[in-house]
Every structure is written in structure tokens, then in C-alpha cells.
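One chain follows as C-alpha cells, the form predicted alone.
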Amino acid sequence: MKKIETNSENLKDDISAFYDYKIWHYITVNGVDLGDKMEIQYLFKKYGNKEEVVCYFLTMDYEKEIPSIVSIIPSAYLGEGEVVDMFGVKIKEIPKGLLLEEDSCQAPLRKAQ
């Protein structure tokens, strides 16, 4: 797997320049709790080559908001919504409540709150 680091300011430009739906399959977005920070990973697999996987990732503070890539890849809404609910991160234009009810445990996969 090839990992490419980006940041919140360049995320959309980097994904937009890379992503061609005829070449790359968007797999998902993952959240990795690093304790005091969060790593967000966007995973892609090349069609016809199951070995070629690319991961764009960024590290963020929990209080910072990052942009959504839904304008580039509409199906990213589900993965980004899951990361918002499960880890309590802020992604622009992705509201809380996709998977968790308002009265449920909030950010259940976050290590410390």
C-alpha cells in the first residue's frame, strides 16, 4: 500500500487531482485514534490490480474541522458520517447522527474524551 500524506488545506485538491473513477475504486475512509490526535485515511484500489492500494491520510486535532470529499466522491458520505459519529471528529457539511442517536454514547471508538 502506498501512503500519501496530505493536510486539511490540500485534501480536496489532492484527492481531486488523483481520483479518476475509471481507474480507481474508492474503498472507504478510516479513522485511527492516535490518543491526542486523529488520523483520517482515504483508501483507493486500482481496478484490475487488487495489489495496488493508495491511502491518502492526514493527521488532525479533534477540535479542528476538515473538509469533506463528498463533492468529489458522493459515496464518501457514509464513511465520513461514520467517522464523525464514532470518533467525534468534525468534517464540514457532515452532521452527527448518521449511525448514533442523540441520546446514545457519543464517540464510542475514541480512546479518551
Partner chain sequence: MKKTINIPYGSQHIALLEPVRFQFETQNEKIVGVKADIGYVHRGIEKACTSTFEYKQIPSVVARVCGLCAITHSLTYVMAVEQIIDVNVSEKAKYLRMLMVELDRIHSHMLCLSHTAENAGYEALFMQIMADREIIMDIQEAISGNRVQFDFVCIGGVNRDITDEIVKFIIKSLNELQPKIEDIFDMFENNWSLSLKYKGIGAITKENASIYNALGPLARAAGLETDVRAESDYYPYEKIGYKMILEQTGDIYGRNRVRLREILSSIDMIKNILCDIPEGNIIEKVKGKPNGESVARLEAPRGEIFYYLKGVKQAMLDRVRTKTPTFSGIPAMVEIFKGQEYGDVPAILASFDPCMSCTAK
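Please give the corresponding structure for the form predicted together with the partner chain, as opposed to the form predicted alone shown earlier.
A lone chain is what you will see next.
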């Protein structure tokens, strides 16, 4: 897996410059709790190619809000919604409740829980 670091300020610009839907298959958005902060990963694979998976990632404080990439990749709302529910992170314009109900255990994959 080839990892490329970005940050919340440059995320949309970096993904926008990189992503071409005719070339890249968007796999998913992934969250990893690092213990004191979160790592959010955006994973891609080139169509019809045996090259490795490309991962854009950023690290963020738990309470910080990051932008959504839905305007660039329309189907990303599901992966982002899952990260919002499972880790309790904030992504702009992505509401809670995709997978968990209000009375469910909140942010179950957050280590501090």
C-alpha cells in the first residue's frame, strides 16, 4: 500500500487533483484510532492494473471537523458516514446515523470508549 500524507486543509484539493473516475476505483474511507488522535484514510486502486493500493491519509484531533470528499466522489458518503458513526469523528455535511441508531452504543471503535 502506497501511503501519501495530506491534511484537512489540502484534502479536497489533493483528492481532486489525483482522482479521475475513469482511471481510479475508489475503494473506501477507513478510520484508524491512533490512541491520541485519528487517522482517516482514503483508498484507491487503478482499474485493470496490478499496481498497489494508493492511500491518502490525514491525522486529526478527535474533535476537529474535516471536509467531505462527496463533491469529488459521490459514493464516498457511505464510507464517510461509517467513519462518523464508528469513530465519532466530524465530517462536514455527513450526518450521524448511517449504521447506528441514536440509542446505540456511540463511536464503538473509538479506543477511549
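Whichever C-alpha set is largest while still superposing within 1.5 Å between the two forms counts as the rigid core. Predicted model, so just to flag it, every value in this text is computed and none were measured. Residue numbers count along the first chain shown, from 1.
Core-superposed comparison between the two forms: the Cα of D61 travels less than 2 Å. After superposing the rigid core, the Cα of E52 is displaced by 2 Å or more between the two forms.
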